[in-house]
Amino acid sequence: MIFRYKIAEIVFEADIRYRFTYNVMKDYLVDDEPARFSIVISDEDIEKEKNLSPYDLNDASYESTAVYRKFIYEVMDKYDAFFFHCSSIAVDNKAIMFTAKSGTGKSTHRNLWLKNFADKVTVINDDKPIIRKIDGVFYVFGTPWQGKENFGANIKVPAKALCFLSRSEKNSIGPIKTSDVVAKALNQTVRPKDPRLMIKLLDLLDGFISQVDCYDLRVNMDDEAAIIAYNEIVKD
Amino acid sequence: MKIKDGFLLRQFGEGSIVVAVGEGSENFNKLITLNSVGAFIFKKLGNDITREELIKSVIDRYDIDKETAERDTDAFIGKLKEAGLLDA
């Protein structure tokens, strides 16, 4: 069945086969705005997701990620939007992103912020937000794909800080070199094969990285980890 | 020699990064970061060029002695070959 969705302020239609996908995406349904494009998932698309996935899931789960992949490729060029693998939160309506390889503890660190600054923190998306440039400003948008703990909201928040997270016995936060940032950031997004789209993505990343404050954030699992990060990032 | 098709160089601040696109990305999903000299040589290798021409252009551009230019250029070419980016 065909449903209409709005993600990152972009309206599109998707032909959905599985109830699972419908449920994942239901907070993003709209009915009164015109769709800019349509997404149809073929058996081959599902097969492709299966081959890319490190897990062995059912076809319904792969339909959901296939919709996301198609969405990303559709919007990169026309809407200045890209996918960025991170846990993102809002503090005082400014987005702070924690990125790292899977298994490093993005959600664990996000949880420390929730625990210590509960009244100030909103989770935008715990795994797969969209970053989109609108009138020169980069925003972090919630998406239906919210990670294992399904944490997130359908909101739009201007990007403020990007933290490259790693585990450490002692907590510390400091600046990070631009060249390191680019290489690390490129590993947290989907890289298009189409050279034209790749150039577009590199341009977007360049602008994004220049606009946000980038940090090398080394943390353990104590409350102090979130507190020192908070004090540095949210200082003003 | 020449860089194979399907690799894209992009400058970010003081450094540069090489990513694979198109067919290049089928066998290569790593990223290469380069300093300014590396980026200069990489760009020169965008068109077919001999080792001698390359070394000469490095000497002209960076005003260094022949020995240093040869050593650095050979080391860099070796790395590109190892990574499978060069057509001999």
Contents of the next structure:
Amino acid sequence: MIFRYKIAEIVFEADIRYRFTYNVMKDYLVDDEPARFSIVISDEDIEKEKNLSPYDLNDASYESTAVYRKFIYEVMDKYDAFFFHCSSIAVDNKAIMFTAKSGTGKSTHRNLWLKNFADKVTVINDDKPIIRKIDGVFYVFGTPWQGKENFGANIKVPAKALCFLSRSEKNSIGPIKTSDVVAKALNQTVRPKDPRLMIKLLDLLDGFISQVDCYDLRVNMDDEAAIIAYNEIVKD
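Having seen the form predicted in complex with its partner chain, could you give me the form predicted alone?
FYI, this one's just the chain on its own, none of its partners or other molecules.
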């Protein structure tokens, strides 16, 4: 069946076969706004996702991923938007993103912020938010693809800080050179094979990194890890 969705203020239609995909995306359903484009998932698209995935999943899961992938390329091309692998939170209506290799502890660090600053923190998306430039400003948007713990909200928050997270016995945070950030950031997004789209992505990343504060955040799993990060990032 064909359903209409609104993600990152972009309305589109998708032909959905499986209830699983419908349930994943249901919080983003709309019915009173015109769609800007349509997504149709073919058997070939699902087979392609099977070949790309390191996991043995069912076709419903692959359909959801195929919708996500097609949406990425469409919005990157026409709407100055890209997905970013991170855990993103809103503090005082400013978005803070924590990115790292899988298994480093992004979600654990997010939980420390919730534990210590619960009244100030809202989780935007714990895995794949979308970052979009609108009128020269980069915003972080919630998406249906929220990670294993399904943490997220359908909200829009101006981007403030990007933290590259790593594990350490001692907690520390410091600025990171802009020249060192692009390659690190590129590893945490979906890189298109189309050279034209790749140039577009690099341009968006360059603008995004120039606009936000970038940090090298080294943490253990103690409360202090969130506290020192909060004091540095939210200092103003």
